[in-house]
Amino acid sequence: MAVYNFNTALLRAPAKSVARGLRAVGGEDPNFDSIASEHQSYVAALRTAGVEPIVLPALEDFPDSIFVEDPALVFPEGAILLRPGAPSRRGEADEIAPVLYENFDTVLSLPEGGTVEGGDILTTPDKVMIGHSARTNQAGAKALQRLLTELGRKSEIVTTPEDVLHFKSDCSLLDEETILATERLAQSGVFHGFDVIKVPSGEEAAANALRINDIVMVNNRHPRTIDLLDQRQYKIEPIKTDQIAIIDAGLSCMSLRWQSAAN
């Protein structure tokens, strides 16, 4: 089974406090109604891709909680509760834990001391790549490796480019042999053995695409990347994330995805 074959996804509805979410640069706040609309379109796209979404209620005390991929990881073998590097997000793992215990027989937890955010984790067919970043420190990365070993998963610690929020801000898995990446990350050599498609200059944010079953979801603001992938005969689903992008969102961070035997 391919690592991008899923039938279930976990999401969280955006809170009205989402405009206060963390972001790299200032500027005008996003519009809540527009974020809610974009999130609903994202949910609809998941259904189109063959995934049944589980949408958790909004958490007003956690503006960034719409990004459910950061406080947890899920695999067919089990789930891992993480410890986000941003202090304001530390409570999100506790909030998402109950639904993970409902859906997985095995739920592990990152120990105190280290930090890991799911946006730094890329699962490939042969290993899990852990991006060392400002949000995922070395202690957390090593602790995560031990937990992945418990689940029977191989892993490798790699480096997230400087001034990049998350490792997957600059890359995504398109299929078992192909990675979509920015020029700066492609040049690092971390994807040895993969066919690397580089996003066009100026469309770096498009590197965070999302492969689900036979569909590749791509931000609709990046037409050259869409054309590039279309030429490679990928089935593209353009997704609008204009307002969500203001708070540094990517496509992968808004859902946790897995293959459930129950569906």
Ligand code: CIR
Given for the second form:
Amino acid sequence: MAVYNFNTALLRAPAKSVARGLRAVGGEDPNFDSIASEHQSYVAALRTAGVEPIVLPALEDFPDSIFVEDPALVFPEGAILLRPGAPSRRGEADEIAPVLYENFDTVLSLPEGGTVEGGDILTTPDKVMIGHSARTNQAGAKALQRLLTELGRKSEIVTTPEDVLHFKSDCSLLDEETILATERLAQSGVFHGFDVIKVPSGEEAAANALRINDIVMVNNRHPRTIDLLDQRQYKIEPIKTDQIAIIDAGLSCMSLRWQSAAN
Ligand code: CIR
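Requested next: the structure of the form predicted in complex with citrulline (the form predicted on its own having been shown above).
Entire complex below, previous chain first.
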């Protein structure tokens, strides 16, 4: 099953409040105008990759709502509304629900109790990997497995490395059989059966790349990873993420992507 052929993406414009976005370590706030400019470049790169973007309006009450990957999952066969583990992000699922109902015949919802954030979910051709993390708990992961079964998808619960925000902070799918991952995640053995390309030490943030059609979007601050992927003949699009990185974000988190029959 091809898992990187997309023609549609859902995004949300950054709110001014994005400067107060959650982050693991303190430090200076990101600059709103620079985040807006990084977001615009990202939208342009999606278009170049062959995807039609739907950009939702900014939500001031939700500083992290630019990261639409976390409150929902989308598959050609249906969408799933999640329950973010970060309390300040819980309401983002209700905010994104209407556009999912407009675009998908089937929309399932994670029941009360568990929590799951989309950043912990890696879709591979034959299974959906669910990373147990500080944001995605066991109850949520198990409930999600039941919903994925309803959609006809196999799944597996795996472990996000300690002190790493999301499973996909440390990995991404490059093609049907190849994963880009950090050393610490690759070492855990979760990618048995895949060809794993490890990002060079010091470039861990590059592991959250984004394959869309024939393009691989990669964080532009990581030249050794870019070289490595270049040698493997991937078509690279370097993307600037300096400001969103301040609030612990990378490339996959700013969109939900799917193949729509309507486009
Ligand atoms: C958060 O901590 O929730 C946001 N500041 C960053 C979320 C990044 N999401 C993702 O990688 N899927």
